[in-house]
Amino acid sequence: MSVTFRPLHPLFCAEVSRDGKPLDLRQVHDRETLTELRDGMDKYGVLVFPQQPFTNAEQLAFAQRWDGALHAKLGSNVVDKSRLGNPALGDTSNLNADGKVRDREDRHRLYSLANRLWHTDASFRAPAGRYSLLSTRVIPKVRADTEFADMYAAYDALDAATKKQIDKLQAHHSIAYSRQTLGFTFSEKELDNLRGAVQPLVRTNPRTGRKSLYIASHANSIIDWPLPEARLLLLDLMTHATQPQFCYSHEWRDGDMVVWDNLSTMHRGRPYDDINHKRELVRVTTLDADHVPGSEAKVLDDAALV
């Protein structure tokens, strides 16, 4: 029987099942089902798969079946290395290397607080991240939602003049910038390793031809624009794109796997009491095979951007 998509929002996001039951992604190897899921991703941008008891190895294997090459540079390597032992496994938790909840002043915790800003994964890398697969391990007793914004709908809702203005623009993305906006400080050596990447402000899905805004808290300047004017435009676009009608907040359940397309969505973690409640999720992100060639060479000095 074919896969069923149950919409969770009027514009995007759907929960996936087969024959009224959760689809066990660990057993999905056939091309037909994978094609159905990719088609569903093109339509909905965010797919929710309940009851997925993944191990780390199983999650990595499914991500490769989903989209091939995996992103092994998910963060900046500024804070301590992932306790998960594989650079393709993103540690989306509030735990230290001993598995204990991090203290309030822990540098890794302060760095990770920027995940509560709207962003798209690895846009500060070239190539960037395309699909992210986030799987639960430990869910806290308090709500700790992840919120998504539909960048297809946000682009469609722009007026014609704005679409024309931004269609060919490129923005510089920097993970240092998004952290610095919250007051996180870097050493000169750390900043030297955080060069960032240039990305188009408007992306086109090569499978459907549909256009989306490609913005994030990492976006800090527009190429060839005065910096104040660029940041005003980026702020206006961010405000527009995160209006309530474009957003869906996912309340995590034990066993949930959520997969999203970074080309067509932004996301952010919502605040929760991370000092007293353990929360552990694991993320794998695939490489963006449709990344615009040549942007790898377009890097700027992050230290000059703030």
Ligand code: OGA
The other form holds:
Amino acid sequence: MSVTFRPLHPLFCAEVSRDGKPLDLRQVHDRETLTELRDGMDKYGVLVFPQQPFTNAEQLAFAQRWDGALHAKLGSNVVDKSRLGNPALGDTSNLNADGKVRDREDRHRLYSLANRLWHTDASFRAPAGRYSLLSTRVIPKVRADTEFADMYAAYDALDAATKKQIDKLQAHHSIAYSRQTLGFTFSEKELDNLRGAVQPLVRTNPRTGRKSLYIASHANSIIDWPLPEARLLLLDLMTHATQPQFCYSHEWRDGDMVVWDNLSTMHRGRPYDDINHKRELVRVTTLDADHVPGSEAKVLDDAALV
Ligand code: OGA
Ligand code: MN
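And the form predicted in complex with this ligand, for comparison with the form predicted alone?
First the chain shown before, then all remaining chains and molecules of the complex.
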């Protein structure tokens, strides 16, 4: 019996089931189902899988079945090392090493607050992130959504002149920049290790030929453009791309796993009272396999991070 995709939004995002029941991804090993799921991903950009009781090891194993190589440099070593003990496990939580919620002034917390800006994962690295698999461990009683924006639809809705203007442009992405826009400060030494990566402004899905806008709060300049002009274009594109008609907000339920394509979507965490409520999700991100070294994305920083 084949997989069913129930759309959650007029443009993108779908919830996945089989035979009217949740599909247990821990048991999905066959090529046929994985191909169906990837085809669904090419269409919807964000897939929601309810009732997935993943352990960290099972999540790592499934991510590899989904798309091969894992991204093992998700964050930066300017804040605490991951509690999770494996550089391919991203800690999307508000917890410290003792499993307690972080204090308001905790530097790691302040750094992580930038996840509430629109972004796409690891665009400040080359290769960037391709698919992110975010799985619940502890969901707070208060609502703490993750919001997604459809970058296929955002690209399609640009006027022809803008499409032509941006088609061959490249932007520089840096994780330091997205944090600095919130007033977070780094030492010179830290900045030295955070030089970022150059990425095309428009990406093409190699399987479908569909184009998407590839921007993020990490994008801070356009190669060969004067900086103020570049920042204005990036701001305009960001405003355009995050209009309500392109956005879906996911309200987490216990057991949810959400998988998204970082080339065709942006996302952001929504504000919640993180000082008083534990929230723990684990993220695994795969590598952008379409990246050809030296072609569209340049490595500017390959320092040992995470
Ligand atoms: C992430 C992320 C947002 C959230 O895990 O990559 O951006 O809602 N999360 O926590
Ligand atoms: Mn993210």
